[in-house]
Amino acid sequence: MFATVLWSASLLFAAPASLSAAETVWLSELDLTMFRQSWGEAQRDRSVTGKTLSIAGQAYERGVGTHARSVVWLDLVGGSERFLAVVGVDDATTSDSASLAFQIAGDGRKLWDSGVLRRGQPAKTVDLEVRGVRSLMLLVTDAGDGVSYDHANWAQARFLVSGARPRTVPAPVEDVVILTPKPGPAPRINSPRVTGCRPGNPFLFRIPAQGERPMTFTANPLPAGLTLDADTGILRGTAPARGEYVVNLSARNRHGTAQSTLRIVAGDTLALTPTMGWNHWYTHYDRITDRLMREAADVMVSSGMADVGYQYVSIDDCWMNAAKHADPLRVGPHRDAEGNLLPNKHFPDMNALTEHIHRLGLKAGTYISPGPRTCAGFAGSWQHEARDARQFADWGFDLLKYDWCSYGEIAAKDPDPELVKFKKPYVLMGRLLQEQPRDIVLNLCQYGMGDVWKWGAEVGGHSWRTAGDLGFELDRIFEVALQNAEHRDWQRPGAWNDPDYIQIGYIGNAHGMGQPRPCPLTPSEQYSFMSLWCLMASPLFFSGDMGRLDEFTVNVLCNPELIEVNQDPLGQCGRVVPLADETFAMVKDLADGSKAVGLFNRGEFPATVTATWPALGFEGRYRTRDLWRQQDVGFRQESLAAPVARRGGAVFRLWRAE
């Protein structure tokens, strides 16, 4: 029950006599638009849901209601003496799983930490001297278990001020630094060492290579049925008979020659390294068109993304017809008289679209739900699965993202056990795709339900989402990565844990499906994003605006030495090694016997991150290379250390030195 009295500041705090004449400035009086949070908007003198502020049954008159993960920066202008508040989980949250922690930092050092607080627990009191502090940060974290239901209250929050009034300010701006050297003019082959195919199906593989063009490629010995375009490096044809074929690759231009090998495995398993490509969702949402897809494919080549291994160009939702939509060109019947899916008028010819993509040596991906409707309300596959699988193959698609969406309505009426219901639509589509005369990679998009990492490969999947849509929680990339890495034992070549798409550069607002804008992550966070995904051997699908690629974004996406770690044929997801405070390492074994090590700082201030050999499980002396800067940094034999920015990371590759 809520208390019937709204407690005021005079009932909660007694200011020291020396401050009795100080002015009181309430946090809720300041500009709350400076709050950054995972859900909703900061509320003045109300909870984030608009209700009375209340913690453990106690209602409060003043304060700010927010939601983890939340942060606001204040310039105290040298005039504040104390900060006072009571903090806790708002009573209006609807789940006992709500948990969060409040932290306060001043001028780069932590001043106060509430510890983990849960729904119903008494509020914690803050009475903090801030005399002499210029920059103050108020932070609410999710306590490491996700942001769901984490409604947080800075109740009765106020400053006692004897000079200039405090003000909320934008977060500190971080300089943009480009770490990845631009490719030189000499050839460099960036091909994965292995690729899978099914015997007798169409085969397409573009040899990724950087360097000045024109460039001449060779591939020997080629299996029967395959041909090479020596000018483009595109291998085409019919996949060979079951077996393994080692092909020697070379790329030559006027500056030199590069060589590599490719192992072609003709058998039952596709995606022997994590898939790489682009998906439209977090940029174009329900605005996607045939023209935008073609432009994305063209830019994948012209930007150099294809030269480091990106190959799939994938449509997400909204290419079909919907029963209703603001755009009349997306409204129409779901199927024709024979039951075939009908693309909306923005996609006049699916075969022509995939042919355009294939002509560039790239592959085409598509999307649908096993339910009657997609997540955005467009046509789904329910009761037309076999026809749709055949249609996707006939159109020439090479990947299918199969999104749970409205299938929940079907599952709710199914009397089978929960796990059987989770598997059922994917068992069916997995079998149907395997029957097609075309290699189609299957991505299970069902948000980790039923511990999908344990059975995703069993039902014919090649990757599966391990959590919800990352677009709604970009401020939690570290937490999402750490949770994804917990499932590392279930990952292997052909079977990949997928924590969702890389969202850097220009992206839309996931909450409103808005137009693309600069992503909210700092440069260091963007480097961390790519570093973590590479070390986890996660699928690398960029979902930013291909039409607005800038030099910094290309530098993050296209570092061939980082991508080599991601595409390593061993297929291992890095193991997490907790270090001091809010730092950790991620260690990945590579097929050549070397190690990739990431040092990460998920805290709010720069830190020197140190990992000792006992902590990493290493012994001996290692030759070490900084992968982002592509520089050798000497030998290490007791520990690895690096200065790491706020929410940043550094990645090294280590070879044992005898």
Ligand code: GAL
The other form holds:
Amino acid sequence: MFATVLWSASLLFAAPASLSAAETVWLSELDLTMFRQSWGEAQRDRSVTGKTLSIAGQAYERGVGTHARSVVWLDLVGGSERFLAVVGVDDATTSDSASLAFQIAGDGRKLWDSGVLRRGQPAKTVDLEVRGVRSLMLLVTDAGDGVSYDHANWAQARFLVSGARPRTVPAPVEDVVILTPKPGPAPRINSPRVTGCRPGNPFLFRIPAQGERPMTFTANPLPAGLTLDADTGILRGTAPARGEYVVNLSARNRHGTAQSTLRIVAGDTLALTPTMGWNHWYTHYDRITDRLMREAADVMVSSGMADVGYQYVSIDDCWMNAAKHADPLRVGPHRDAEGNLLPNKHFPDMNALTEHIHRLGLKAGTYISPGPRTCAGFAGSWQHEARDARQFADWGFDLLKYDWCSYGEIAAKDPDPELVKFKKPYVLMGRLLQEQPRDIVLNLCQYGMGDVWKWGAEVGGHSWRTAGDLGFELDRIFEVALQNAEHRDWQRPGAWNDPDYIQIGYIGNAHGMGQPRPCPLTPSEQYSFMSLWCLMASPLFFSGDMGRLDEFTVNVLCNPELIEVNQDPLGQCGRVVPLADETFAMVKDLADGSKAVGLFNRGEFPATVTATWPALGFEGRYRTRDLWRQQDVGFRQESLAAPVARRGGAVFRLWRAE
Ligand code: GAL
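The form predicted on its own done, now the form predicted in complex with the named molecule:
What follows is the whole complex; the chain from before opens it.
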């Protein structure tokens, strides 16, 4: 079906007569590893899937095959005169929904825009003067409908060069700016201000408070069965009878006293605010040990994370035995003669580990699959569910992540309708956990199958992943967030949509379970990540290296005013308000009647993002505070605007003023 004649080098556009360019430099001759793209790798003179480049039936000999969203930066070193190319959707893409927009920017200004191009549409020709331009950026966006099937060709892309040759370069390095003010020495009690528990079960709550230690805490009136350690602010004991208890808290040190309240709701619902903590997966993968878990718990306290509400210290996969593994200490029988799960040799004593975590006032999380094996090939719970639920409670765990993994093998043989099969393992584990004499929060991990947000709560889940592993698509945090926010109506206290962990600081590449290294996101992207997760009331689990927390990472993770938005008792997920081209707002109603508003810029250029009152559905005058900077910024009426860096975000809180 494609033209057999290749659009070859001999068919080059004739260079304008005035041009003295001596040389043609093909984009595909340059270092293509500099392309950042959402799927696959940039291909030299081939499409992203390795086929002949082809647009609307026309084949091309040279060019770069890439995939939206795709960005590459070039340093033209002052030597290039023109940039020429033909661009479009590659014919090999299998869906009619493929649509793209190609954009070119020079020294921070947009120079060219293809508009939306779809599969089968003729290529667009680029013939752009770039004399005097130093930094060139070639961008392919998904044209607003997601990146699926978006195979993009920069066909016949080349520079006419009269001096130095262009080269591809890493994206410009952004300044690392710390926005969160350092906590002062005076006490400050932070969120959460409400906690759920089941009557009669063990109760544990560490009052999150910043400020210089020593500090003395009070909590009055305390429901019967609970005691407070006045030096640490840790409440322990047995959860009271069904009911709501409002406890007045104070924290005092030599700089002053802070007061707050904690509402303890003894009933059926746990996780009344989004769960917060740390999970080992994206740092330690199949290298996790008891020592690393204890270190994470210690750092959660020493870094100040626990003082802003982080609480769960969670093991992910690979703590059990596998039949095969490179590390012999992780190989062994899955279970003992009675059928009890056997942790591998890196976990000599699970009770001692959870005790270490609990002593700090923190909670312990664990992980398994309902299938015969976990995703990494370790022991699963299949046909041992009741025993395992009991075991997790006996070991002292407070949270279980239940990951579908090999359960697909079981489901494949099950004649029941699909939705019943999706629910089945979670109905079972949900019930078993509720039967334990311990509060165990259940996180469903099955990547959103069967619209899990519609039934996750009904099967006993407290949160559910709405998509696959974010570690595989870190460059798509905006898209993943926007997709997650589509399920906002299903979210409420005790029932949270989970778009996966916060991956900043030192993390290992999910492709290949790499050793931790600085995360590839820019500082602005990291602020956007945290801002979006707070506005969506998503579970906040950091998954970077606790042993290598740097000042910037702590600043992103530990802004109590942002976290207060996340932990707001209404539990609302922000609503998305599309603004211009690549900008949008996210608006979240808060329990005190105020609103949190995020202004985001998904684009590659800094932009002033403006949200008008009609767009936001606001009326009147609002006292406004910049939450990242923790600064009042006066009053706003009619609109809210902020300069926002490329791929950045700003978050404000607005209180109606009369
Ligand atoms: C995946 C899951 C990840 C991680 C991993 C462990 O299925 O989505 O979050 O738990 O398994 O093997």
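Numbering follows the first chain given and starts at 1. C-alpha atoms forming the largest set that superposes within 1.5 Å between two forms make up the rigid core. In this text, all values refer to a predicted model and were calculated from it rather than measured experimentally.
A.B. asks: Answer whether Leu433 and Asn566 are in the same rigid part of the chain between the two forms.
C.D. replies: In the comparison between the two forms, where the chain splits into two rigid parts, Leu433 and Asn566 end up together.
A.B. asks: Can you give the angle in degrees by which the smaller rigid part turns relative to the larger between the two forms?
C.D. replies: Value: 12 degrees, smaller part relative to larger.
A.B. asks: Superpose the two forms on the rigid core, then give the C-alpha shift of Gly144 between the two forms in Å.
C.D. replies: Displacement of the alpha carbon, after core fit: 4.7 Å.
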